[in-house]
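Just the one chain here, laid out as structure tokens, in the form predicted on its own.
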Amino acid sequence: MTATEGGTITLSEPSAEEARDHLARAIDRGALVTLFGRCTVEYDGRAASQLGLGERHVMAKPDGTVLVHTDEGQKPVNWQPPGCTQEARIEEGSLELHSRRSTPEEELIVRFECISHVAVFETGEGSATLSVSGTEADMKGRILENPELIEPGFHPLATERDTPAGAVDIYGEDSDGTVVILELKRRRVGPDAVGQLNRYVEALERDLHAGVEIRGILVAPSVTDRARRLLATRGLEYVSLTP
């Protein structure tokens, strides 16, 4: 059975020929296709691998990407990257999706014994790009616009200041003129983030004149109990802030 709605075509239990025809046309016009059914997967390239017969979800994207998923995990069990050439074929009565690229030379073949579902989506050239919010850059922007989110009198002087241990997210001074460095994290963090901040503090202590006091502040939505204890042990501080 075939259904069409809003530019989307869906086929339930199609024949190999019906699935091949829709898949081939979708590839030609740059549509996104998903297929679900019993299939085998063969890969030949930098290595060689085979997946035996099983129920799998296959996605063919307009940019040449092919993803093969099982019912477990978030990553595909086989895939081909953007830029590959896709072709739909019928071989010995079965639908095959071939994906090839030349550099390096490799080929992925998905061969369907039976097909439960096919869906074709017209994505269009005007599809919106992904907008990511809640990043460390967002946190940095908030602090630079309103330094008192850290504490009254905090004055940012530089961002991404280089040290022998890496770049400090924000370098500044407190109301007493003491050097303050901020390490920003967008998620809950543990001891590793504390260790990173401590390395920056120690690097700046060696880099600046002897005896200078440096305050290190970890800025994150939350920290683990271990991280909080380590902050206290190292003489570092914590400010809770979300992106």
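Given the form predicted on its own above, what does the protein look like in the form predicted together with the DNA?
Shown below: the chain alone.
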């Protein structure tokens, strides 16, 4: 059964050939296509995976993205990133969706045993963009406007200051003129963030050579126990700040 209304095409339990035709045409036209049916999925590329028969929802976007979703989980069970090339073909009477890309070489194959649904959506003009707040960038802005959030007398001198180990979020001086490095995290942090801050501090100590003292401060809403202990053994500090 086929239905067309308002630019959207719907097929119910189409034959493999019907589905193939609509899928191929939709991809050519730059439409967004969804399929639902029993299928297997094979992936080979950065890793390799196999997924046996089951009912899944497949989405092919005009930008070359492919997403295969099961009935649970936020992440697709298999996928292909934007920029891939799709091909719809019939193999031994069954619909197959092949998606490829190079750099890196990657291929995804969805083989349908049975197709219960195909929908083709025309996605018109580009739509509004997302605005997010509560990010690390917001924390940075607040600290630059309000340095005493870190401590009285803190004075920011640069953001994204480069060191041999990477760029420091905020670089500045305390009231004594001692160099201070801030590492900002928008959420509760573990040992990894302490390691990151430590890398920057050590790299800067080596870079400025001579026994220059450098204070490293982790700025986050909270820290785990292990992170707190690591901070202590490394002589690093912590300031609580919520984005």
